[in-house]
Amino acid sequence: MTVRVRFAPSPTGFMHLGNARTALFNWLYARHMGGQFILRIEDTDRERHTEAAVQVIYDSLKWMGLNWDGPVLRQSERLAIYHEVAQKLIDEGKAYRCNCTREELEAKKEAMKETANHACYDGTCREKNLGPDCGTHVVRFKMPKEGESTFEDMIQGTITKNYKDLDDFIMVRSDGMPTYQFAVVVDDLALQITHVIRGADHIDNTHCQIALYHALGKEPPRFAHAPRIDGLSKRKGSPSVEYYREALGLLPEGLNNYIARLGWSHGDDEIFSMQELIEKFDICDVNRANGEFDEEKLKWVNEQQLRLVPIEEIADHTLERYEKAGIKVEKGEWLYKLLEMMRKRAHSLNEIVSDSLFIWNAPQTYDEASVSKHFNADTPALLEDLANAIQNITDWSETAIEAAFNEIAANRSLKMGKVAQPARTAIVGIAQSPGIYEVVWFVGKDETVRRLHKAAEFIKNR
């Protein structure tokens, strides 16, 4: 059996974590398997789907590197077979119509609290037979109504609840579109779908989702339902794959490895190459208990990532960051040479791109702390010399860059710190950066000279 997923996304919003988790798990199975992993937009609600939405799906997906295989499937193209279905089943009297009120549904449901621990629709007209002339009205499937429903699930065992706790549940609504409840079961069998991996949220829709899955003569997929993600809605801001992408600036091998690791785990090890975690990746080594979302670990293990992934593919990233901070720069060794010195340090790739712009704009105001520990009445002479020693450089490497200082810090029997920690400030505006010696190499022979020429004449007019 070859194995087959998919993602069914709502395009009413942002890709929440949660989501993109699901998302990961079903394509992680599918590359492990060798099955097949489909993307489906459940674009159904009206009133809160929009083409933005739908954007922000494929976006995201792509930027996770979960490319999905074949077409994908829109609910809101199928509506005729949703429709076809639905009488199929009203013929078959597995299904029927219903035209109570808005305001009879929640009386009945008021009238139940009172008797029982949950409000289910009754069953008013269950037994009717109302035909398509009856007015408004849903259509509604026969939940049994004796006798247990259970499943197997693969992360959370055996799972069980009595038929009578189970309502009739609405198939198609009132304006003729198709419910989640009942698109989902016509579709994943449209789809051959061998694996349903979502949410715990899911487990109670799964009961009537087998129910609806017997009464068309179907075997219903096998079931994986992930634990919840704990501490989301604790955080400010919004937790989605836009806002760690875009403001935290984070890689996907980051975010993948660590939303994978929101629930999974493969002994003690916590990073994980893509290709890793394709491997060994099993959906039944899911736990049941919740995950708890820490974005501190998060930032950690985009860190660690950050200087394992191809440098190729850091360029990739940043160079649209560079863009929209008014730098041009080609991909080539040049920038990879800059990324290599700036993710030793980085913590996400707008902070490689942030702390780099030092060798395009030169500061315009020094670090306070900076000044006041390593500028001094002597420093300018200092300065004045280093500038006509790195001037005089002919051969323009890091060789002869920490030759011209060796020379400075000789001649002047000081430690290199004395040397390095102001010319750095008057170089980059604060006495933190990476190695000085790389630090001029990539400012540049003439604009070096020109920033250690001017930081004196600061320190002179001070």
The other form holds:
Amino acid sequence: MTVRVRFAPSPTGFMHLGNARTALFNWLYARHMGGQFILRIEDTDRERHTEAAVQVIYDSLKWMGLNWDGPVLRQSERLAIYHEVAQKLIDEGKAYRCNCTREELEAKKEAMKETANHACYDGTCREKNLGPDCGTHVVRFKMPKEGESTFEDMIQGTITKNYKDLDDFIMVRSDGMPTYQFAVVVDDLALQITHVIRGADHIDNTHCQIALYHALGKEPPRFAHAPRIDGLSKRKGSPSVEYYREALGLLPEGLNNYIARLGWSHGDDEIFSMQELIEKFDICDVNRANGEFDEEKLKWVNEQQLRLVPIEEIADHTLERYEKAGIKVEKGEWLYKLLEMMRKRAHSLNEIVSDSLFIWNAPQTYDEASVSKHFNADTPALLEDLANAIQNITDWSETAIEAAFNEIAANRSLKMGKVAQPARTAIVGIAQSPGIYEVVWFVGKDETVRRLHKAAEFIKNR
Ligand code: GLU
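Okay, that was the form predicted on its own. Show me the form predicted in complex with glutamic acid next.
Zooming out: every chain and molecule, the one shown earlier first.
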């Protein structure tokens, strides 16, 4: 049997992290099993769903690296099929039209409050055999009334519910649109889905869906309901993929690694490449207990990934960010060397870019703490001597730059820090940067010399 799983988001305009994890679990399971990962857009709510919102789903999945197999299925294009299946179930007496009005239903609910602790439809139209000419109506499923519904969840174990607690749920609304509950089964059958992996909030729905499979004379797929992610509402910012991609500047590997571990584990291992996740992930190893979202941990995982992924990939993720900052860079050895320098200490892609802008942008002001600590009356002469030594370098290499610094320090019997820190402040604007020789190399000879003289003038004029 080829494993076929699906991710079936409704286009809400953003990709919630819980949904992102559902997508990831499905994708990992498909790739692990050599199966297929199908994308289905549940867009039957025509008023709410825009094309822009559908695009968000595509963009998020692509960014996460979760490629799908075959064409995307759009529920809005399948209305005729849902109607056909609904009609078949009506003809077989397994579904029925119901023309109870909203007011009648409200009144019934109210009345049932006294007699029962649930608010199921009372079955007024269940045996009426209403035809299509019964006025405004919905189509309801005839839920078995005796016994219980049981299924074996791959994560949660055995789950049971009494049929009397299950509703004759609506399959087709009065406007002709199918409900989620109905369309999901029609589609999962059409797509030959073998495993339904989704959030635990769908456990109750599963009983209704299994009853529908049986009514259609089909075997239901296997189900796996992943536990909730707690703590998402307590944090700042939107709990979405877009937020972590843009505002926090995470790598997809960072987010994927972290959300995979929210509910799934493999021994005590914390850091996984995508390839390792594919090799090690099994849906049976997902825990039952809820995951607790921890943003600090997410950032830590992301930092580890920043040091691990191929440098070309870091480049891909930073190009657009540099462009937004008004800097034009191209992929190539120079950029890779820069990113190697920056990624050693950066927490995010955004930081790699923002902390390296000094290479192009000369300091407009100098950090006050750095100035009071590292600039004094002797500094202008020191910076000017250093500028001359750098000007005289003929082979532009870090070794030659280091030699120039050593020469200045030796001439003045200064420890290297006493040369490097004023130089940093002059070149970067603050006495914090990657290694000074590398920094000078990237800034370039002429520009370094210019910045050293400019800082010397600044100190003299203070
Ligand atoms: N559109 C549903 C959701 O986003 C799909 C649930 C399912 O996977 O069955 O929750």
